[in-house]
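Next up: just one chain, as structure tokens, the form predicted on its own.
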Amino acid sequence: MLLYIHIPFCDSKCYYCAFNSYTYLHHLKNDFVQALCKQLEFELKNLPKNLIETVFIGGGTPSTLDFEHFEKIFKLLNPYLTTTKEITCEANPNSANKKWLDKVNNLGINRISFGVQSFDDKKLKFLGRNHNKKTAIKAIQNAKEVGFEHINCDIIYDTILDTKKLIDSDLNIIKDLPIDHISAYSLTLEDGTKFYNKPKVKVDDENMAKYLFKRLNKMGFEQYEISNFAKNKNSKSKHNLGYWKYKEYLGVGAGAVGCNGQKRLYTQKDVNMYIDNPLIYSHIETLSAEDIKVEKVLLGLRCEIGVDKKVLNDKELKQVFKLEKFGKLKQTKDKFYANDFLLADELALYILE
């Protein structure tokens, strides 16, 4: 089982961000952590001590929490982490100072994920980020110095500012830093963000995406999912791989989502409501067998995991054979895989139509 912990606090709201995060609720941090621990205790009490495979602390910005908040959370978590393989924490370069990084690393967090997005100061300002190139580089160097085993860097592409020259500049900086994982996301214009209804901020340039992916590959970053690239097998995100394999997961914190068999469980997004009662869900979604099949096909084609042939009926398997003839898929005895992850959605629609 996987564990996701959502921290809904941020120092600033980026122009593209649609996540459940707030810049004006920092006074609620103590109460929130107390409520989160209450939910954690409730969710974990009936589970075997060695069940949690991975932990991912996301947000929001987890690095806006003080170390003392993390201490309280891990005091409760530690008995369940005896066989946990990976503990990831997201962080922003401006709030994750060296002292904080050192302390959370000593708690057992062995993977840090920085929301860098770019090393170009003009692009960072355009995206609404509140750090600069120098701060980002220093944060990554500090993480390595204090002992983090694995360091991820998020980058965003498909903005109106992107050129091959800008991408090359970012990648040349990454090449000289102790980063072993890259998450590269195409800019999306989501409802509720400052960028929504501003199409001029984004371009959809498949050639630019392919250029970026090719450059990352030449730098030794293997693409194992549509947005994720790793230096080696050990640096792949075990937590994300768990999602793509459709493993069960707990979701703790305001706005977190869990999945238990055929039920998807949504905690309350409103931070005050969550604090008042962290043990009730805002809603529970029941997934049909067809829902689960569609998700397995979509997720499997987006990454190296592939799709088990057993989930498809005869008609759908015929579609797979057609796509293989066109060179879009490759097969083994039990699974099939996309040759180009960027085509995953279109391939899934064709197979399941």
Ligand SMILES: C[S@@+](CC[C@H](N)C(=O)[O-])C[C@H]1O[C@@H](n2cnc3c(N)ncnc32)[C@H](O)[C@@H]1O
Given for the second form:
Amino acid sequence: MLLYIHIPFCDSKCYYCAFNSYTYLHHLKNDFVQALCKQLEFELKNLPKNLIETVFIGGGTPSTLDFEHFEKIFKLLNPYLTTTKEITCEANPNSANKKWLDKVNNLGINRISFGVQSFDDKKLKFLGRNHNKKTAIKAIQNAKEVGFEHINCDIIYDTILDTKKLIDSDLNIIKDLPIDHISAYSLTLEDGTKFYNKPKVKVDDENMAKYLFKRLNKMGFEQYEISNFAKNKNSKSKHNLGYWKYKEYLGVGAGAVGCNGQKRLYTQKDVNMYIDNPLIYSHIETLSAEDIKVEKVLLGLRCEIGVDKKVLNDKELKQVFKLEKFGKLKQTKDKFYANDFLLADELALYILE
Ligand SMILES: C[S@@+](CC[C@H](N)C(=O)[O-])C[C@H]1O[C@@H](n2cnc3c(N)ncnc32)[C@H](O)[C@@H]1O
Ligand code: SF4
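Next up, can you give the form predicted together with the named molecule of this protein, since the form predicted on its own came first?
What follows is the whole complex; the chain from before opens it.
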């Protein structure tokens, strides 16, 4: 079982971001953490103590919370973390100062994930980020100095500003930093964001994506999922691998989603409503056998985990053989894998048509 905790606060709203996060609700942090603890207690109380394999604290921006908020959450969580292998926390380079990093690391958080996006000040401004190259570098160095075992850096590509020169310059900085994981996301133009419907923001340049992936590979970052690259086996995100293996997960906090394999449980997105009723889901989605199959195929083709042949019927397996002949897939006795994760969606469509 995996545990996801959603912190719905940010210091500013980036122009591309549609995540459930608010810049004007900071006064609700204490009440929110109290509600979150209530939900956590409720979700955990009937579980065996050694069930939580990984924890991911995401958002929004978890580093907008004070250390004291984390202390409260961990007081509750600690009895359940005796065998937990990985605890990740997302952080913004601006709000994650050295003291905060040190303290949350001492609580047991062993993986920190910074929203960096780029080290180019012009691109950062363009994306609506409130940090700059210098603060991002400092935050990563601080995280290493206080003892973080694993450091991830999110970057965004496929913007109109991207050139090979800009990618090279970002990667040259990354090369000298103690980063063991990169999440590289293609910019998506989400409804409700400043970038939505702006044609001059994103370019669909597959060659540039391939260039970025190739360069990351040369630097020793192996692509193990469409957007995720790890320096070594040990630095792959165990939490994300859990999602892609279709493991069950608890979702706690405003706007979090949990899944028990058959049902997806959505908490209230609205922070005030969540505070009033943290134990009431806003809705529950029942997954059909077909939904589960589509998801398993899509998730498996997007990463190194691959797809279990048992999930497909004979007609679909024939499609898999055809795709292997075209050089798009490789097969073992029980599983099949995409040769290029970027083609996962098209391959899934072809197999399940
Ligand atoms: C919750 S944020 C990370 C932590 C913190 N909030 C921050 O941004 O510094 C998750 C990541 O999702 C990615 N992201 C969010 N919206 C995106 C979009 N529309 N297109 C591409 N990447 C996106 C960004 O790389 C971002 O760092
Ligand atoms: S990318 Fe991160 S900091 Fe920016 S608005 Fe989204 S959650 Fe907040």
